[in-house]
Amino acid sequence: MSTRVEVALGPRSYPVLVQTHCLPQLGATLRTHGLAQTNAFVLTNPDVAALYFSTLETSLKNAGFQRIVRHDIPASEEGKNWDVFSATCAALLEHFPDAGASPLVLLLGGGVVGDLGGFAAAVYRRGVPFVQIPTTLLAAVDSSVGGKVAVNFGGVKNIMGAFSQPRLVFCDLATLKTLSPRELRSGTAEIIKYGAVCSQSLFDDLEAGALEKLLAQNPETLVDIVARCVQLKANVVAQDEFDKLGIRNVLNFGHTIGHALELSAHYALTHGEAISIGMAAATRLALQLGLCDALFQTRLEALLLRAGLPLSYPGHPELFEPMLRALQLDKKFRNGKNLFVLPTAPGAWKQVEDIPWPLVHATMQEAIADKPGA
């Protein structure tokens, strides 16, 4: 079972291609949609080239591949930094020095892997084409389509970075039989996301039952919610590619109190777990400035909890503080005015300005606290 998303921006379109037991049939994919390239250069992590490097390997050596270099990097966030992204642009300029022989850069792993290396990509020779190969469930469905490419720096999460689209986004939703249960657990935050403001019918579908077969890696399931994930990700980023007119700004609904959590939390939580509860704080939110009703957070929760997400992270009051430099250097905010994505009913949304600091810290304490609600 297979389909095909278009992301639509002109000269630099392309496609996704989600597909399960796939892997095998890289090299010949790559031919067809015009990547005549004979280097490669294969950015991974130890666990995920444990498992899948000699299966690329192969099916690009048999599509006439001369040069395959792998470069591996640390699986955690903590390593989507500036000295991991100083080393692999080392890395690429050691094994091709000559600009006749720039390789196809291929990442092949999850969220740190595409944003690192698609940065990576998008600066090396000021540019050169990079095809995304997510192998986690985030990435499947968010990560890697859009063309956000960064890394964390002074602190700051996604602070540097660069807008470059790949040529290609190959998807195997084979190789999330590998992930461990929280790793599918916190992609599924991602896709709860898309149905709570991007589209009811999905909402309404992982409520009846659809959530479940996704954790169960149901393969009609899994290509069907990947793909219209994918492409309500693509009808936003082909309105907005660059982030300018604000459209873009839905895809951040929970990230904002999320990321600051994720970043002080110093990636205890997986970034799926930490934008659960910063789903549930915006919720909160929303319901308190009444664009939202009780039900809608009800409905919201009660997702997230069969997800096995989290919608606290309690007994942590001393990230409070960590939690609000975070967020005041959030990359929304201008002129010391907050910016929150609120939810207002299932698949609709709001951009809210300048939330009374006192309620945002209410909020984030919530989310923190002791005891939940406290």
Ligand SMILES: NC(=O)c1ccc[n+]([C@@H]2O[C@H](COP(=O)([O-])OP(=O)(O)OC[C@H]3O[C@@H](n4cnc5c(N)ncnc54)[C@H](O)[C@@H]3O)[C@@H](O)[C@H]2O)c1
Contents of the next structure:
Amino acid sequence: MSTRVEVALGPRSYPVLVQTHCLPQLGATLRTHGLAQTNAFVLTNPDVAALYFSTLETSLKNAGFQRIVRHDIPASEEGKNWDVFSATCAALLEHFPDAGASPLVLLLGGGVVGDLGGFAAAVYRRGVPFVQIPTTLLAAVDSSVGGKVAVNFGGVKNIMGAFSQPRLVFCDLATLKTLSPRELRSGTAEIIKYGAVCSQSLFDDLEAGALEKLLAQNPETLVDIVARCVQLKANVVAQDEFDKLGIRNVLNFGHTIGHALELSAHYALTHGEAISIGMAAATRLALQLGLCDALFQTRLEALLLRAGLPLSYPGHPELFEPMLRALQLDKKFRNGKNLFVLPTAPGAWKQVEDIPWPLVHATMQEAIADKPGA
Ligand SMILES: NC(=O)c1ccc[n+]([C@@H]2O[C@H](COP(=O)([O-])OP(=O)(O)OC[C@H]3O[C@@H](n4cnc5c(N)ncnc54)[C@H](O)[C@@H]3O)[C@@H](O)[C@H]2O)c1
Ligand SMILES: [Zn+2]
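Could the form predicted together with the named molecule be shown next, to go alongside the form predicted on its own?
Below, the chain from earlier opens the complete complex, with every other chain and molecule after it.
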């Protein structure tokens, strides 16, 4: 089972291969996509490496790779920082000091490996080619595609980074079998996001039962839904690669309050859980501003609950101040004016500027109140 989605970016175009049980063919696939290097630098983490590194290594050796260096980073968001990034650059320099023998960088893991490793590949010698090999649902549908690579810094998420596109995204959805149920659910948050603001048909299909099939890892459903999400993201990225036109903002639905909460809760919530709470909050804002109707809110919240995702993080009112500080650093906010991506109907959205701060505050407080709705 396989699907191929093109990310059309002129000279930086690349395919996203969405398949199952394809990891043993990685090496051969790299060759058919014109990646002829004989050195590979594989960035991963100990947990993912224990499961998949040996298959990957064998596949690379069979395709003629001679030097394969594995470098591990910590297996959590806390490891997505400048020190770990710096150690990764140091490993690149230590193992591949010769400019004539630059490696192909392979990023085997979730969004943390992909974001940090993509950034290291983007800046090492002003850029060496890299391939994303996402092993989480979230990375498959979102972070491995689009070329945003970054690390967290100074308490701000993704503040140090670059735009740098991979040469190929190689996605083996059979690797999701070993993912924890919590991480699988977390990935569905981004999928529901695409349905909510980019595609009514995806939203309808998820509601009609695709969500449960996805959570049960039905292979046809997985390939279909992941490929559709990648296509939706590819369409957005192709129109606004460098996030200059406001088009790419759609992908930030749920991420304004979500990111602030993710950071303030010190990663007690996964990215997807925080985004789920952020989508519920943004939808409450939209409802109060008369941009969406109560039926949309009911449908979205029901879908998030069916995915096992939270709508709030009750009992944490102390997070209000840190969230507010984090919010002020949001890259969409300029000159004290806030800017939110709000849903209007399934598959549709609107960018809204300068929402009255008391309304924003009340919505945030509701997300973390002692009792939901208090
Ligand atoms: N660049 C972008 O456009 C973009 C988009 C969305 C999210 N992100 C970033 O992605 C990150 C979140 O990514 P994530 O949710 O993949 O988290 P993650 O990379 O931390 O992975 C989650 C956990 O799953 C484990 N894991 C990964 N694959 C596994 C597998 N197949 N089997 C068993 N365990 C496995 C990891 O070791 C880790 O503990 C955040 O830092 C977020 O900012 C980036
Ligand atoms: Zn996200």
